[in-house]
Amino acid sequence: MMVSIADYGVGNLHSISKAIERSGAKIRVVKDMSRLAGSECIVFPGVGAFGAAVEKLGPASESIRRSITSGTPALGVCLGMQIMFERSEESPGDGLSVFKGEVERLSAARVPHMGWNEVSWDDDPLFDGVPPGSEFYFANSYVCRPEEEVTIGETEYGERFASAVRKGAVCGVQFHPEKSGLPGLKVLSNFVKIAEDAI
């Protein structure tokens, strides 16, 4: 499978880029976010504003929502995973909503959010095999608050938020995986085989 990561003009994409190929897809950085839309599989890599992030996508959102909407996998990472909902309180711009819902600050005594936490799940195929209790690297100010049940995932630090989501192949993860060692890595090919049954 042909996993096409947005380079979205912010952070490096090699941690995320080498850790999907370990999850045995080969992985394509694409820069015109026109392209994404005809992708086999779409990641939304986590860092950077969004604001800046959706201006990128600009004209070529539309297509982006309906391509994923009606059936393309896609893995949103941190700020990836925001900006799959419909709007954020940290700048303006229109998000992708493929999630319902709005992304507001974090309520906690420090932001952001930075280091390792405990993510409590459900029984999902996303966390397949990983240990109970394990623990992933976060790097947030922003939560997304969903307003349709796809939280799969949960993370406490200063209130509860949703940590993880999923509506059939799409999935998105507020923790970076690919930081977050093997229980990370185990999520990305979890992810990997959820694409690979959905196309």
Given for the second form:
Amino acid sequence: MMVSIADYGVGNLHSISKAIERSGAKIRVVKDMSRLAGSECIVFPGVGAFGAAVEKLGPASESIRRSITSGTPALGVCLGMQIMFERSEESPGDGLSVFKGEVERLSAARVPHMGWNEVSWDDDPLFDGVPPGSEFYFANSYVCRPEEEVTIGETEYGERFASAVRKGAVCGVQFHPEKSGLPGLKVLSNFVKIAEDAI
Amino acid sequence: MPLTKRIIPCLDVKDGAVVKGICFKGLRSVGDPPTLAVEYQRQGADEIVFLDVNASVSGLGTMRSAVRKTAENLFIPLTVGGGIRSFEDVRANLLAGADKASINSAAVEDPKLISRCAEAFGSQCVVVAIDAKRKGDGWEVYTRSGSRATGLDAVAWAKEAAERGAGEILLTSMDADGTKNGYDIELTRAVVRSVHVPVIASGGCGRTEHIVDVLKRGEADAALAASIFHYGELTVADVKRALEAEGILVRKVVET
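Let's see the other form, the form predicted together with its partner chain, since the form predicted on its own is already up.
To see the whole picture, the full complex is given below, headed by that same chain.
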């Protein structure tokens, strides 16, 4: 399977690329967003700010959204998860609206939420084989508020929020699996398997 | 469940090799950055910091190739600092494979650089490093590897940096650095209590108890240390076990 990694041009894509390659998938980094639709599988990495990222997606948003809603597996990481929702308090601009709901600022005493925190999940293929109680690396000031039943993992930081969502082969994680050691690598290889089974 | 406290080995890098400065002087070489970073990852480090201690002399290229090589096998966050002068330097480090860039002198000289980077890359990428030295009742900010007094109050500067979009403060006590007598608890707590972003305490770590102290009494979110790890005195796993025994919440160590 060939995984397309969306490159908004602002950050580190090495780790996510390496981690996905370790799962046996091939990767290509896509700078021209209009070439994302029609990919076998899309990953939206977690670097940058909401406004800048959705601006970069620009006119390609609609075709990407259609591609994902009609079955292209996708994974959004951190900011990448947030842009899969409808809009964000962080900055104006429309998200991909693959998931219903908005992105809001975390209500905690110390923001960004930076460091390793626990994710609790019920049985879900995205967390297959991950030791319960594992911590994952977070670096976020905003969180997604899903308005549909897609939450598969939750995390506590000042409040309880959705740290993982999934609808079929379309997944979002608020943490950085590519920066979360072995549990993170396992989540990525689980995603690759979910995606391969779906295509 | 609150956030776990982070243990961050710092690799002072000079001409592509790891060194540990004693009070910013008397550097000696102790190893290869990518190898050490991966070893610390194995031991359970929560993050790695690379600090280029003579960026102006060696040029930024050496560091970037070390970052690129490290990113191949590192699946925990990597912060790069030292000699980052501009928006383009920040971008170049992130593109090379760093997750965060730490800005020190350049942020003091041009505070707008902080917000510019935060807007483009997100606050989580932007660390403002502060070198502070006791002066009267407070602490003064120094730049250029501790050689230039700025007249700025460290607590006030930390607040300003956070307001301008720094996602984290990396706070080094110049008085404590290199002494191995423990972190500056008072300085750390003063900064932690005045900002709403995470604070990494640095400078002075000689024993595990120092880390316990700065996380508990100093209220730091993370502790950075160099020599106790580099010379094989203790592994990160040793430190984490000791912290757990003290009731400090840390990420479980999965040694591989």
